[in-house]
Amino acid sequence: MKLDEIPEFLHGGDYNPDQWLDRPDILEDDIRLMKQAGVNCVSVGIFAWSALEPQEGVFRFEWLDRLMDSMYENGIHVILATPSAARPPWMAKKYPEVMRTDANRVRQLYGGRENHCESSKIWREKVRIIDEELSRRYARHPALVMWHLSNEFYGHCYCETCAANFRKWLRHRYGTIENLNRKYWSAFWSHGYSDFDEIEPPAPNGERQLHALTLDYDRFWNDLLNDFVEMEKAAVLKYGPDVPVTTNMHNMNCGVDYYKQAKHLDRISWDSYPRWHCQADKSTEWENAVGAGFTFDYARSLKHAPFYLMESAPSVPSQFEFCKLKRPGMHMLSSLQAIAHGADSVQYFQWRKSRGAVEKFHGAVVSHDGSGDTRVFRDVSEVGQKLKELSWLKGRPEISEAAVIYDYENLQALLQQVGLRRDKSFFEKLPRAHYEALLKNFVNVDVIGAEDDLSRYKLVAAPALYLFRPDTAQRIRSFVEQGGTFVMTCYSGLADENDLAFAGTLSRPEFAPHGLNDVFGLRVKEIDGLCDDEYREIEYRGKLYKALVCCELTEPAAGAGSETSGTAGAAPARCLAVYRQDFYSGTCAAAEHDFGKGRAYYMACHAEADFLRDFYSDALDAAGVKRLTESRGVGDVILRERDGVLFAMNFSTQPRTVRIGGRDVTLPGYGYEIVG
């Protein structure tokens, strides 16, 4: 059966029968327990290379043959993985060059996973061989519904082969060394290159100061990785081109630009491990739910289509500082959250706990006791039943009228800045803060890339969109001109795609946000960084709020910044919020400006959560964005609408009441309601 023909949500997870080949009784138990838990899909072979090819050129597929046949006979679908996430010991012993070299230029020894060199021709050839063997044997197997490439890509390699490939990449990108020097601003600290062969990848004991170089190495490696993905994709599709291909994404800042990688995949998959019930890091259930929702909406927005929750913990992950069991009700609630945000599956890592190594205490559906008589197993079985009841929603879209921009390259540029403050982790959290404010206003939200199509939305927020590509300003301008509402914040429009600051002249001065002064009706003159324990009061609609981290000093710009927009002489921005402290007291902290058929908002500071909630409440109403409830100010509740079905979810231990469809609905602690 093809993936899109499966009538139910996928329910199951990572299954590692290769760890139990000497225990056929356990493998038989697994089938019985899977049926009992409502499992209809397993992911197999993710780390099975040693079992598939124990010696170079010696293949052992008999166990996988039996597994595939058994799954099909029992009505369980298979997502079959390529084993490239971890190579067998014989390979690293014979071909040490397949191992990754760290930024300090030290090659890693055998061990771990996802630490190979994507430039290695030997590595690529060995991966191609095993992938084609899998394709030859299973591409037409009736149990197979999707290919799973590798596992959780992350990190970079800095070996000499990668360095040579990087130089080729630079030659292709810049053409001449003179052009590269201009784009890199390499006159700084006598860094002018005379030849591409002089360029070394960034290193902790080498070059770290040329920001364009760091950005380019990251871009190069993502291109290299995606070329590797295409190689694997071609190999698994060689004997069956109609099977969709995915890989499991897992961390929005792991070195992989998922917006680019998504173009090379047929389906998007995500691994989600919120830190439920642990306040050691001062997080709350609500904050964990917001974080999970943010990544779900990002995964769904990559293709604007349902995604697959490929991994989640059925009980307790083992990698956190403090490992807490899921409290009663949380497994159902967190699973339904994924469905509400657009997932077409709930899958787990892992089905059965390993007996040894680093993940032997990572939560699983079946624990070391081997029993189905556990609270976790019952929780999983209940989710399996609920997914069957909701099966008619599979494949259905989720429509959002609002979006938040999260751009991977923009974040990398922000994190390497020397200025404003030493700790740049604030920038990682900023898009989620604006996303949270929109959630609190009970609207559906997408999380999109800076190059995504803006025209599908009524309101788009761009927190700290620091890095402008050549067309960024024009795309924002067109969106607002045509009737959209755009929200931009401080620290935006400061640098180009190579992280060179925009610069003006006496006759044509340049002020942030670049190329958009007329759109926003203001220009930024200075920025004041605040210490962790500092804030400045701002007043908005008669209430006082705290401005944190930074405060920009702006001035009106009537019709400035464009000679072609046809808006010369237009009125400057209207001030919505003003600073009430420091030498910039009385100046504008947030403003709105009509431009064309739309409206542009600018926040000249980062403000506390209450301000963001109230600000977006007004902006959403002005933009005509659909609210999912008449209620306002209800805490800890997430509402999501998927194809007309409303999910109301309470991420608090206390009851919460929200108005849905003209009636008050009380949600118990960790409770939910599905309407429609």
Ligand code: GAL
Contents of the next structure:
Amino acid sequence: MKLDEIPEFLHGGDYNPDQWLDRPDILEDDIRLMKQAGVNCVSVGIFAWSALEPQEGVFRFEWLDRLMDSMYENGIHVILATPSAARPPWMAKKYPEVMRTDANRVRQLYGGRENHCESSKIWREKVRIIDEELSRRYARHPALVMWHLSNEFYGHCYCETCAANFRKWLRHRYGTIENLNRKYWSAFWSHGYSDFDEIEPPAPNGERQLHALTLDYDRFWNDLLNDFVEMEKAAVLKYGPDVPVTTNMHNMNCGVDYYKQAKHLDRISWDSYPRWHCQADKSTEWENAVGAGFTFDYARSLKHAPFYLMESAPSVPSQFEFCKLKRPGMHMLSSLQAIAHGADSVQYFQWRKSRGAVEKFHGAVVSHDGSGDTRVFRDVSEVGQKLKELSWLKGRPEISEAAVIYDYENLQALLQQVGLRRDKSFFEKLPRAHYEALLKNFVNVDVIGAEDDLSRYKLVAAPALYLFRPDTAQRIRSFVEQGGTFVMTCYSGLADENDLAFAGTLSRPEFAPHGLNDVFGLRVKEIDGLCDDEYREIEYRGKLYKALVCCELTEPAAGAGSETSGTAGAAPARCLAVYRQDFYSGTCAAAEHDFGKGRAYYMACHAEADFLRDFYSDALDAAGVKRLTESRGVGDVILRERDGVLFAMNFSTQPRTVRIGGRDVTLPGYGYEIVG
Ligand code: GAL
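Alt. form predicted together with beta-D-galactopyranose (GAL), vs. the form predicted on its own above:
Next comes the full complex, and the chain you just saw is listed first.
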């Protein structure tokens, strides 16, 4: 059956029968238990290379043949993985260059997983061969519904072959060394290159401070990875071109630019492991839910289409600092959250617990007892039942009128630039803080890249959009001109795509946000960094809030640059919030400005969560963004609408009451309601 023809959500998970090849009785148990738990899909073969090719060129497919057939006979779909995330020992012994070289230029010894070199010709060749063998045998097997490439791609290799490929990539990008020197600002600290061959990729004991180089190495590696993805894709599609291809994404800052990678995949899949109930890192249940929602909305927005929750923990993952059981109700709630945010599946890592090695105590649907007589198994079965009831929602879209920009390259640039503060983790959390404020205002939200089409939204938020590509300013300008509401925050529009600061001259001075002073009606003159325990009071609509981390000093800019926009003589920004402390007391901390048919807001500081919530409440109303309830200020509850169906989810242990469809609905602790 084709993936899109399956009339229900996928429910199941990673299944590793290759660990039980001598136990056919276990396979029989598994099928019986899968049926009981309402499982209709398994992901198979993810780490099965040594079971498939125990010696070079010697293939063993009998076990997988039997498995595919018996899954099909039992009505269970298969997502078949390529085994390229881990390799058999014979390969590393014979071809050591398949192993990754780390940034210190030390090649890894055999072991672990996801640690190969994407440049290695022999690695690519071995992967192509096994992938084509899988395709030859299973591309037309009726159990197969999707290909799963590798597992959680991440990290970079720094070997000599990668370095040589990088130099080729640079020649292609810059043409001449003079051009590269200009774009790299390499005169700084005497770094002017005379030849591409002198360029060494970044290293802890070498080059770390030439920011354009670091950004480029990351771009190069992502291009290399996507080329590898294309190679694997061609291999699996060789004997059956109409099976969709995915890979499981997992961490928004793991070295993979998912926005780019998404273009090479047919479907988006996401692995989600919130630390439910764990206060060790001081995160609350609500923060966990916001974090999970943020990644789900990101995954969905990559293709503006439903995504697959490929892995989640049915009980407790074993790798956390403290391994807390999922409390009663949480498994259903967290699974429904994925569906509410646009998932078409609830898949687990893992179906059955391994007996050995590092993940033997990682939660699974079937534990070491093998019985199915467990609370986890019953929770999973209930989710299976609930997903069946909601089947008609599968494939249905989710529409958002508001979006937050999370841009991978922008984040890399923010994390490497030296200024404002040494600890940059703030920038990683920032888009999520704005997302949270929007969620608290009960609207659907997308999480998009800076290059995404903005015109589909009424309101777009761009927290610290530091890096402007050549067309960024123009895209924001047209969006506002045509009626959109754009919210930009401090530390935006400071550097170009090579992380060179924008600079002006006497006749054409340059102030942030670059190229947009007339759109925002202001310009940034100075930036004050606050210490961790410092704040400055700001006043917004008669209430005091705390500005944290970053306070910019701005001045109004009436009609600056207005000749090009046709809004000559436009008034400067209206000040909405005012600093009430320090030498900049009385100046503007947040402003609004009408431009064209739209409105541009500028938040000159980063402010506490209550400010963000109240600020967005007003901005959303002014922009006419649809709210999912008339209730205001109800904490711990996420509301989402998917194709007209409203999901109300309470992430607190205490009941919460919210108005839905004109009536008050009380959600019990960890409770939910689905309306529509
Ligand atoms: C995932 C990975 C799985 C398993 C799981 C444990 O990131 O893809 O193979 O290791 O973590 O939580």
